[in-house]
Amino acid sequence: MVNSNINNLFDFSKNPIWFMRQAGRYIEEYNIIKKKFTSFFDMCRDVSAVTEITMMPINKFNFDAGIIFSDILIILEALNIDVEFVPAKGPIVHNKNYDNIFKSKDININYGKLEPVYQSIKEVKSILQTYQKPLIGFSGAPWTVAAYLIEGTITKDLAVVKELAYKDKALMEKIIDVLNELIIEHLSFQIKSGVDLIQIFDTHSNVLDYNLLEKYSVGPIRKICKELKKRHPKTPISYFSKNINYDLKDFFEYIDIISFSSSVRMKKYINILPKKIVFQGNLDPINLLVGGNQMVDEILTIMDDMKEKEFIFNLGHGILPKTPISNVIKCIDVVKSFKSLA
């Protein structure tokens, strides 16, 4: 049975949407507070900001949920771990002393540097709630997270994160416990700060084999999933990932949405999964980045795909920052308009 809480939250019948990274670069009034900060962490830790940003796509486009506007490495502050974002690289770590980090017996995890999003949680939802729609949380998970802390910038194939989890299993499973406890708690000041949903990004486990996956990607969330299920029983939990390997035990017991990346098609998955998650996707970005007649086609394919399902519209990854509003605005109205036949 479907978390009856997400019902609560989306009205299945009207066709639900929101985008991953609704709130960025493809919104000029984005660019324009964003050029106001000297660093991206600056402006993702000025509370004003964070709430006009993450309220921009909701005034713009009245999509069905906000996204706290962040960034899955920030958490990587409460470690003392400095990340800087470059344009046209994007985020660099400065890793050099990470090892002596997760190498220590006493590792302070100092949460207070996570202070402003919880903060901005709580006014963003001051908002939305009148405007009657969810708040979104999230947090990268303990390999995604590593990946980036382990290459500092990172490579194509990962060849870096994975040497190291073959070469000290100990050092790695040092670093995927902390960043463990780190993420569990996160997500649940995330939680108790106001957020209705929670999403865990586990962008590259993709690259992972069969047990390396199942050791320091699908294990870790599991364990981050059941705590927060304990904690907060009643905040449903979306999972994010570019893998497809979905045989993954007890792993959906905790998991209340799956949400796709453009590499599959979601209705081959309708009877493989649990009936009670629900399916959110998956449109690629780049069609939506081009738009015309092929968007249009493929997002009544995906609509139609899933007439019988719960189901949320999204993006298979990221908005990108060319987009065009006005693709956009098709987009959602072309969802919108979307009646099933079924």
Second form
Amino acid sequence: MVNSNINNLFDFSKNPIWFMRQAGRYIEEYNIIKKKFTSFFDMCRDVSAVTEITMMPINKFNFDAGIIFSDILIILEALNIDVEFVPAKGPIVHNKNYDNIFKSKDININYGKLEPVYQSIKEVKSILQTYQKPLIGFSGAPWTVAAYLIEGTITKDLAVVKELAYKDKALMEKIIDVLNELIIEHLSFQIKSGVDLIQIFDTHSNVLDYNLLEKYSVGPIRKICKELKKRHPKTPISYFSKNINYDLKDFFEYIDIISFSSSVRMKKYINILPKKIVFQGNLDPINLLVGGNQMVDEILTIMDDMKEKEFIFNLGHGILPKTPISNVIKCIDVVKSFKSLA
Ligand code: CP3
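With the form predicted on its own done, generate the form predicted together with coproporphyrinogen III in the same format.
Below is the whole assembly, all chains and molecules, this chain first.
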């Protein structure tokens, strides 16, 4: 039995599909809007730009869901920590003061700074409702956000944040606790503003050993999901990570969708994970970029593997900026025209 709320959001008989980072640089119109802003976050704070960008991939490709245009690092603004997006380099967190911020007794979280996100959700929702398509809200998981915060610029193997996790347990625990609270409120505000489901991105949990994985990734996410299910029992939760861990135990109680990366064959997990979990994934974004028969064959393999499962087609990670539009159209076409013989 599938969670009935998900069934209200997606028609599984019609092979639902959306892409992570579906609004982004591979769309020319996005790049045109981007040029009008001096910074990425200025754009994320502009309700009309966010509304237009969020709707862009839906209007262009008729995807089955919208995802609010924002970023997992925007929550750092509520802690007065600046983030800069440098082209071809990725995010840079200006983190010089982070230990002062987290060591202070009264940590000031300014949710007002995130108000444009919630305003944009209300705006997009009023449009999307007429399309009868769900709107997805999201957040990074505490460990993944902490990685950007502490590393400043992500290093190979995340050695900087991992070092802190082993060296200064008290500070690391405090940072994770504060981020947990911030993430719960941010997701809760998004739900109250109208998102129909939420996705939690735990992109960087794959570098953790099994002790730290429980302590800083799975444990905190379990807490977030438990609290959100208490406050918003009807809102489905989707979980994205690059590793799939079978020891999640009661974790699965609180999640409804698993968004798989491309490193696993999802079929293998059908009988391992609880039946109620909807699968989402997992075409390699580089395969989409390359296109051709190779891509079509893999899409058909995924669709065939998932033919008896409640399934949402997606990529294993975000779409890449150089992806040809024609490959996106072809991919959607192959997914939508797949007919299960079962
Ligand atoms: O999916 C969507 O369309 C919604 C928007 C969205 C963005 N970032 C917009 C964005 C979402 C869901 C994210 C999540 C995100 N952001 C994650 C988790 C998913 C993942 O990719 O693992 C992470 C780790 C981030 C942090 C982040 N933001 C990075 C590493 C980068 C730079 C990478 C890059 O592609 O340049 C960003 C910037 C960013 N966030 C862009 C977009 C569209 C590119 C900004 C630009 O237009 O230059």
